[in-house]
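One chain follows as structure tokens, the form predicted alone.
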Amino acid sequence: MVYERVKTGETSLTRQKTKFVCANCGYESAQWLGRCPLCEQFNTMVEELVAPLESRPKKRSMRAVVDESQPIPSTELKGTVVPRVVSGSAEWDRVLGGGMVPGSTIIVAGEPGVGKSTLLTQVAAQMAQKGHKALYVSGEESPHQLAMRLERLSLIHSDLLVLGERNVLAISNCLQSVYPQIAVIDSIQSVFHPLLTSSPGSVGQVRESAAHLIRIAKESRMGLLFIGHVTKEGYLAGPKVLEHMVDAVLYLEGEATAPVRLLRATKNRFGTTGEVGLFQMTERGLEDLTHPDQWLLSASQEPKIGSAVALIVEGRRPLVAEVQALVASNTWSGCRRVATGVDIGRLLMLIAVLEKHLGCSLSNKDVYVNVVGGLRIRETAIDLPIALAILSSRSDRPLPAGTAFFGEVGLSGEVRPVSQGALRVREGRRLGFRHCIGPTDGTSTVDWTTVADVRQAAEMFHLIGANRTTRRRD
């Protein structure tokens, strides 16, 4: 095999040499630098790999490959129905648009014990019950690690092969050789190509080894699966090109004290960018989430201060989730702004709104934010049900129950309309909100009840009167 004559040396693969090359200017180097010479900039220098020269096309076989591509009229291009590889897993072919496309490359990112593990082990295992071959390559767990998961989660089968490996070229051997229908890398910045100096995890490294395994994929139309790492800022690590290359990007989110996880898709070829797919953690793994309702909504119905429920939509699905606001007194200097589940620029954003056109004094008050079941939510529309929240907590007045809010609310405290307004009201109606509140739409909104901006919703429940009041007693 390719990889036992590179460990004896008998290939010419060990013949080849590396270059350094700048990310940012492309500046070639034939040893690491720590600046670069000509855009001078830091810590930019990537090794990369340099081809040998009889790997290299002559020039009669390249003007072949040359005469031979013609353009083709788009007329004559006839789209053919590729049959999706369904996992069994409804949220997991929701995200991926029905299931997943032979060939095609998925990275699944996400936060350390959020679950991607779990998640792509159960999905191999489901494929390998349903008579595709399975194989799941752990560059971090020995394979005993990994049968103690598969032993716990009751997903042992025969079809189902693991492989404990960091080297690509055994990797890509072991790939050729099994012709697996889908495989799993765990994880990609684990993996190491051996011509290369550089560590696992370098952006050379990440590169190299991704796009090695990729071709293979897409030769032999296997279904392959990374798992990969994320920043502290909540980026996937390594080089951004490595976005580029994969065919769907996912990324898995949840608080790790929580139940619920979200697998968001931000970026798909064979389906629809920003569809999500809800689970549930539970001791037999990742189950999917057929009614999200009984998790991100409070059991008890009445009506509580600080609370307000959401209409949002997550991709193409509507949900319905709870937030909750909290206003405390601070007598010492430096009032803390805490947002869990919302961004907290958003939340700031907010409280200016609500002290210049509402006159609510938030100086002297500590302000928490918490979405109930550890869901983090992005859209614009969750802006009035965190103001309403925000106000009914510091005027100490619940809302009322049985009804809903959506709206994006802008720096003038307009409420502005947000998309699929309709569908968002009929999943509230749905569930029992007899009355929804959101901005109009431009067309007939005799579904829900419209308001212009922030005022006219916080004086439709007394909101800025009983605020007025708390604020002299203060």
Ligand code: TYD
Contents of the next structure:
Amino acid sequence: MVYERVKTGETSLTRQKTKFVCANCGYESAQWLGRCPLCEQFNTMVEELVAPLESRPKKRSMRAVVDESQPIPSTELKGTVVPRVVSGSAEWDRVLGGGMVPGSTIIVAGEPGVGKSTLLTQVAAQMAQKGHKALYVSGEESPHQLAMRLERLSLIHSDLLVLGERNVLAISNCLQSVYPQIAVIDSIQSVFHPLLTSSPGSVGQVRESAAHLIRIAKESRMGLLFIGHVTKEGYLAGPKVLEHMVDAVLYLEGEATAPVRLLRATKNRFGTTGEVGLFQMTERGLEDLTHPDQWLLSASQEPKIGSAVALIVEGRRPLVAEVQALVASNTWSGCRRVATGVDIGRLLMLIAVLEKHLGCSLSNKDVYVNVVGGLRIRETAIDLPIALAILSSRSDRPLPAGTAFFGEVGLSGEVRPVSQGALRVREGRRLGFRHCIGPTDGTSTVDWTTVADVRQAAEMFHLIGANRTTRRRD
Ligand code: TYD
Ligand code: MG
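Right, the form predicted alone is done, so what does the form predicted in complex with ligand TYD look like?
Now the complete complex, all chains and molecules, led by this one.
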């Protein structure tokens, strides 16, 4: 309807204008400028639609709106229990806090190839199977490509509709005529508003297109799921600006080459951000991961040189992961430090601590660190296991079987407390790690072996004494 008017109505097109607004300071200009004249930042001008005069509220109606608005005493307010729409996936529902709230808008972000389209095709199909009409708008793949995936994953259903479209006005026409209960937009970077001159995926296009679709979805209480790509550095390319416009922001993480995927909420207006969902990519699509330890630990739990088991907590979920380190001599070129699944900055800091406080020379060594299963771990409780895995590889001595570690390492080598020690140790023991080692926690009711610094932990397993022998051998 809207699209028709814009396409045929010459006057609407000529009246509707765009402006460029500095994303940093709000300076407005009629043309795009490479550098904002006010804050002097480069590349901050973002194209926006100027609201046409007829869509601005009249003075009289504004008066009525202002008069109607009255505060309510908090004692008269009652918290309403929001009904949830559950999908077939317990992990998806868990991350959203028990299912999707009707009419909510969610963005699912992740690197290309991580499985966003697969996940949301499954969610849309599961909703359709439960009797909710679902629309999947694909701006990246053709409806035929999508149909092939649906067929292969046995997700074909008459209530799941597919639309191959990128024009946001055409999409909103379709939403208003089909009136689905949930709509997936794959992806928000591929959608464009025809009245903006900037290219699809630019900040202005992403913001205007999303705002347009969110307005329609909110008016008709339709659940809206956006897919957004992130860059390798972890930024939502463009739609970072969308985060405040949606109800929930979910990140799908994992290495495209490994099967484990982690879905994490960084914002959730209808639940906590503490829950994480675990999936595995199979030939039947993304399946809930019921036994994460099978993927996050090596098949054999025999003592291995350069391997340490870490007790970590993702959100509120305890997980046991294996960190592997390889320290190799390198006398012919600049030393390499490679971190897969952990922060490289953190690894460099730990290497400096080991060199300075434990006298462990790594200056002529390559150091590689990897987390088994392709999981990315951000919390600092992984520090102690990384440090011990490096020392184990450096000294050619394995850590004993059945032992697991956790704890943050400070700049002077001290092992600092981390939250939820008892939860970590309980999960470790449940999976057969009888000997758990971590920082002291005076309040915990669960016992574990405590260490004050990395040196103490290293001496406990004779990793430093052996280090001297290795150095002589070098
Ligand atoms: P996709 O959902 O297209 O990723 P994104 O939308 O995030 O770019 O899926 C990417 C990968 O998942 C692709 O390399 C193939 C793999 N895959 C499977 O292993 N099994 C499956 O059933 C499907 C649908 C995809
Ligand atoms: Mg995709």
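We call the rigid core whatever largest set of C-alpha positions still superposes within 1.5 Å between the two forms. Positions refer to the first chain, counted from 1. This structure is a prediction, so every number in the text was calculated from the model and none was measured.
In a rigid-core overlay of the protein, C436 has its C-alpha displaced by under 2 Å between the two forms. Superposition on the rigid core between the two forms places the CA atom of C39 2 Å or more away from its counterpart.
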